[in-house]
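Quick heads-up: it's one chain on its own, the form predicted on its own, in structure tokens.
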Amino acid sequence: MMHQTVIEISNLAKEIELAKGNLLQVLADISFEVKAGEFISIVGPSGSGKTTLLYCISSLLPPTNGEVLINGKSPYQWNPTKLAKFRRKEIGFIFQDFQLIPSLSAYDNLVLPGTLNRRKVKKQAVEELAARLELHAELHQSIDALSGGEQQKVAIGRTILADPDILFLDEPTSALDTHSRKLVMALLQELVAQGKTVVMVTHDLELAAQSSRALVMKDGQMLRMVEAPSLETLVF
């Protein structure tokens, strides 16, 4: 069965202005496609442009040059209202800094995307996912009372409960121990088996080796795309 292309990146480049007239090229001439139901990892040394690339391909940061198409359309041509609706309903994002809302409890953070979409998330679904993630915190505690690892699990759970078709993950296991990383990876693999598409930036090559393909970056450029990656093929 042929899977449709859900993300298409053509000749993407990103420059950032450091000082007046002084430009830094962060990304240069990157092109690749992602099919529905694929699990793509983006790996490379620190400073190689991984997070910038993820932001550019996910509708959060306009590229300087090149084209980003998600389901055949460029999110950067939409007005703010349409773009906000797209981000809320069709994609999910897990940020490095979690971006949880401190004034809400862990439970309310978990169900927030559903609330915003006027779609009630069932209490049972929240509790089952918390159990799968082994989120041991009392869910009605404030976010500030949770450890970094527990906060990261809430951020992951929130995105999964929103049920987007495409998930963009920026170092989603950075605050987790080895056991918790395995739990998260098993969940992500299940989502992919259900037809979801996952694009993940990670420094954890063991995680990247479990994805369908891995994009290896260096100095803002795509070195290569690795099919069925392994620890041996992911050397930078």
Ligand SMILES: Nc1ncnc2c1ncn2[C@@H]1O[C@H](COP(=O)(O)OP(=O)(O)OP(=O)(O)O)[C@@H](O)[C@H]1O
Given for the second form:
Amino acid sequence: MMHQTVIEISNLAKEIELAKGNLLQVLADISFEVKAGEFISIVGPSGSGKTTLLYCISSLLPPTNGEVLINGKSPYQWNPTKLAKFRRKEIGFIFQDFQLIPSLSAYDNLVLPGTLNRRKVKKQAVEELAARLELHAELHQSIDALSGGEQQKVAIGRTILADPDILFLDEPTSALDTHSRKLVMALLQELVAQGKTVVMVTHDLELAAQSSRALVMKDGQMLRMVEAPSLETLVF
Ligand SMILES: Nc1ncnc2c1ncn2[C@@H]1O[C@H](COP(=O)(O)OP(=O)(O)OP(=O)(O)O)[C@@H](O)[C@H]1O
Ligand SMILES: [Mg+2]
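Form predicted on its own done, so how does the form predicted in complex with the ligand look?
Below, the chain from earlier opens the complete complex, with every other chain and molecule after it.
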């Protein structure tokens, strides 16, 4: 079932109340679908609504209008317990600010989602992934002792080890150098080849050009969807 629709977004809008009676329209009338095994990127200028869109389509933030279906179901209609379980088991998220646990080691952060799911992540799997991310020397250091780039690699590793079917990534390479970006992109491409679905917000058009489709945002609107994007077709 390679081409089934995993995410279906119809006429999505998000308004945020800044003060009483003062509404900010952050997203307006966005519709698109993502199929299983697709690697879709979301690009656009700062403040165009990329993070808000990623939250809305991933079950983290209810839209004010429109519909979000993930695997044919509307997560916003579930009770908190079911929603929490879904977020823990079915999807993975990399936050723009990582959201690691600072007092724990890199290793303990990497295995945390497994622990929460009562599923022991094998030491060998952690070490192999850490080696792929060139993070092995830092595995037993506390998160506070790591650089921003190293912390971002831990955030990426944590999400991959949790083994979700759909990955939502907000600027997953923002703190990485060119070499590390390549390591991460290779890992993401492998996941996609295995049939996982990846939705990635990025400022980096070179990365977006490696995705299968790119959604271009501007001022809270979906400007266009670019098929098989390249650096030339992605200029916004
Ligand atoms: N909770 C909120 N309260 C007030 N304004 C918000 C809130 N969430 C988003 N916004 C505003 O909505 C707009 C879109 O924000 P968003 O974070 O989605 O943009 P972005 O494209 O991810 O930007 P960046 O590239 O800088 O990460 C911005 O103008 C932001 O200030
Ligand atoms: Mg953002």
